[in-house]
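Given next, in structure tokens, is a single chain: the form predicted alone.
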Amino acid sequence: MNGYAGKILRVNLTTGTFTKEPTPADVARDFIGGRGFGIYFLLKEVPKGADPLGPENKLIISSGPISGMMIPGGGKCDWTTKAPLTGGYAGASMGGHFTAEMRYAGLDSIILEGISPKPVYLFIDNDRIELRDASGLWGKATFEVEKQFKEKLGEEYQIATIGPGGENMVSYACINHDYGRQAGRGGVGAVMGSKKVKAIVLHGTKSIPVADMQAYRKAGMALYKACKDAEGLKEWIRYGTTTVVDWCNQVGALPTRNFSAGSFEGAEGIYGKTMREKIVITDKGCFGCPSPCGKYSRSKKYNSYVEGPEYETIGLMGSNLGIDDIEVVAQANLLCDDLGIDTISAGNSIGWAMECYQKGIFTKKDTDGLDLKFGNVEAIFTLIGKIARKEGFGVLLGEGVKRASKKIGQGTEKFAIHVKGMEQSAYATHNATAMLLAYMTCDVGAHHNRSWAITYDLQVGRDLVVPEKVARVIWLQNFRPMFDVIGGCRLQWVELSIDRDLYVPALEAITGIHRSWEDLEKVGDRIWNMTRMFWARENDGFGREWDLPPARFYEDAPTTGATKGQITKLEDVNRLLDMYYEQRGWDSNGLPTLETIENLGLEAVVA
């Protein structure tokens, strides 16, 4: 089958056995790969009500047809599971070199099933597949584990590993790869830890069949040329995602002190330019990338090295915690990566705890003696370790802000910044109605990458509540995640303005199947509805109430910055949802109607 490695590997951890099966042609046709494969197998194979940390849940790792190909950004794979953090769907995208190596080992997907009786790592070298003892690695941090494997096996082996956060099944534990790339959100690392899998170690030398080699070469070269000629390439390589920090601060979108405002008085200390001048050593890219956005940095203050920080980490570990020193943010980034917890959820959870402390809801008696005032650097570093190791006060924060605020009560739910249990990423949305709606309806919870609509807010009017805005959010939700489906990075399109139509001949040359972007967006629409149905299946009473944003964004107007005095009224929040549900073909409670399911041809998938 052109464009596919051809096999799906199932690993039964309970019995220690492996099976390979052909990649189903009909699944490849209808769902293409990546997130499409993930939600298909999740819905079909994980039984209703499965414990996210139990043997019935599965961890599904899937590539797409451009993964490992010479196409700009062809280094993405998707990690799908039932989320420990939210109880719903989790789909986490990871860059780097892992997905290319998986394909070269002859695999389109790896599905981890059951639970191992002891710590193991999965070793794959082409057709040689083994579960090896990892007892000696259990308890070790991610960088040390990856370094040991590289030294023992060679640089060509690609490793994905969990840290203590995953071993301890912290609700937002992540999976680390290539010393700084993560499958970060929803608790995928906790699922890997629950299965007693410390790492996956990959090496492959096989080729991927291509339908038309000359057309593939031509299409790939056209994409690389478009990137090389892009007007913004030089600045993008220099600053990567950190270009957003300055902009967000100016427009009132930079999360500040637990999202109580969108502008930070100390923002200059964490700007991209400050970071480049102060700590960046070199640039780092993923597989086949002509526009490396990763920044390899050294903090002289802490004598440490880290990839990053990226914008999201700067927002959540910086301004959101009252931190104005990029070296502090870089060190917090390093600690989270090494211990294996998501910087977004961790920064959000610590911000919530700091506000509780500021309001007198927590005292030092509750916080293990820590002075949790905003800006307390040592308290932040200490809490990261406590969360990852599930020690003391860290146990509560490791559950995420939804569960933590429900336990504490006292009005803390109003400033627990999440949707559906997923901590919001780094865009304050007091008065940015398209971005607010994108967070409210995102298929994993409050995450930005599915529909980055905040620039559209500024383009047409940030407080407008109109059908056109809703339509824009839906279009982005159907379109942007298709990069996760085909196995590529969207940043060349987003940041370099690469014509998306250039991807169509590349995909056709690889697979031999012609698909327009209209065809691809229809696949995106089907996948989006499938994830919604998974949420509804797994959570009694799921619906509109789950889509409501934090009360902070419709009750507490910022007192400083560009959005001073501005909120989105609750009535407008509900108007946005009404229009969204109508345009999606969902009922007034936000569930896909039978007509929509039939129109999308999903009857058999969700039966």
Second form
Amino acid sequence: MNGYAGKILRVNLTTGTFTKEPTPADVARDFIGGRGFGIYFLLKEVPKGADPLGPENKLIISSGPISGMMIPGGGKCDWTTKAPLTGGYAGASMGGHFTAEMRYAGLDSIILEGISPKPVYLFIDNDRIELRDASGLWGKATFEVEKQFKEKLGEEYQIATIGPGGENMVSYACINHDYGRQAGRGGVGAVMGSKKVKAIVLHGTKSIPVADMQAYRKAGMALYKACKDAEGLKEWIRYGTTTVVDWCNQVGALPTRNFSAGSFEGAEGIYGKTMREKIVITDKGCFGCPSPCGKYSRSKKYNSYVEGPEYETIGLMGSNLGIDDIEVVAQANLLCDDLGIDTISAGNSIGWAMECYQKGIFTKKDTDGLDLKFGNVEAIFTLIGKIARKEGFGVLLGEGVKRASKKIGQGTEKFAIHVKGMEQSAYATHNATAMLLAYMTCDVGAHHNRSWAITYDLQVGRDLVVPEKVARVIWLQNFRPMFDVIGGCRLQWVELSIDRDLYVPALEAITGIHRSWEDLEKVGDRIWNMTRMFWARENDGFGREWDLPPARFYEDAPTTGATKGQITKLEDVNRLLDMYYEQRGWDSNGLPTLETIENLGLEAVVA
Amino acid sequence: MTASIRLSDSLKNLLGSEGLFTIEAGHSVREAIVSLGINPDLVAVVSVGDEMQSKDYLIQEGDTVRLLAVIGGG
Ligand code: SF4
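If the one shown is the form predicted alone, what is the structure of the form predicted together with the partner chain?
Next comes the full complex, this chain leading.
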């Protein structure tokens, strides 16, 4: 089948056996790959009510047709599972070189099933597939594991590994790759840890059949040329995602002290410009990327090296914790990556704990003696370790803010900044209604990558609540995640503004199937509805309540900064949801109607 | 005493505008942005030479000031 490596590998960890099956042509036709494959297999194969950390859950790793191809950004890989953090759908995207190597080993997807009786790692070298003993690696941090494999096997092997966070099944444990790329959100690392898989190590030398080689070359070159010619490429390479720190601070979107404000008085210390001048030593990109956004940094203060920090980590580990020193953020980034926990959820959870401490809800008695004032660097570093190792006070924070605040009560739920149990990423949304809606309705919880609309809010009026804004959010939700379906990076379109139509001939040349963006958005719409059905299937009483934002954004206006005194009224929150459900073809409780399911041709899939 | 302002593709698309303007030097970037009828909040990055600058940067003769929007946010 053109555009596909051709096989799906199932690894039964309980029995230690493997099966390879042909990549199903009808699934490739209807769901293309990546997160499309992920939700298809998740809905079909993981039984209702499965424990996210039990043997019935699966970890589904999928590439898409442009993964590993000479197409800008063709290095993205989707990791789908039932999320330990939220109990709903998790689909985490990971860059680097893993997915290209997986395809060269002949695999479109790897599905991990069951639970191994002992720690193992999955070794793949083309058709040689083995589960090998990993007891000597268990307990080791991610950089050490990757280094050991690279030294032992060679640079050409690509490695995805968990750290102690994943082994200890911390709810937001991540999977690390290439010393600085992660499948970060939802707890995919905890699922890998629950299966006792320390790492996946792979290498391949096969090729991927292409429908029209001439057209593929031409379309690929056109995409690279568009990236090369883009105004803004220079700045993007120089600063990567950190370009926005300054701007977010100006417009009140920079999370500050547990999202109590959107502007931070110490922001200059964590600006992209400051970072470039103080710590960045080189740029680093994923497979085939012409616009490397990764920044490799050295902190003199801590005598350490890390890939990053990028914007999300700067927001959550910086301003959100009252930190105004980019070297501290870089060090917190390093600790999280090495120990294998998501910087976004960790920074958000520590921010919540600091606010509890500030309000006197926690004292040193609760925090293992830590003085949890905003800005206390040593407390932050210590807590990251405690979370990853599930020690003392870290156990509570490792559950994420939804569960932690439910346990503690005393009104702490109101400043637990999450949606559906996933900690909000680094955009404060006190007064940016489209972005607020994007977070409320995102299909993994409060994450920004499916739909990002702050500039649109600023362009049309940030507090406006109109159907056009809702339509914009829905369009982005159907369109942007398609990059996670085809196995590519969205940032060349997002940040360089290259013409998205350039991807159409490339995808056609590779797969032999013509799909316009209209066709692709229809696939995106179907996938969006499938993820919604998964949430509803797995959570009794799932509906409108689950889409509500943190109370902070409709009750608790910032007292400082660009959004001082600004808030979104609860009635506007509900109006946004009414419009959203109507435009999506969902009922007033936010569930797809039968008619919508039929129109999307999903009856069989969700039956 | 002139300088030029170049808009990134993202900002051009957002505003539906031309990409290159000649302006008088001696004003702040913010003033120049406003005089071109652009909402300063939509400009995320100001770049002169290889360096990011704030919107308070005073434009010098011969500068090429590049303005970028953020339309995607990662
Ligand atoms: S833009 Fe960044 S995330 Fe995207 S492929 Fe390039 S390096 Fe990777």
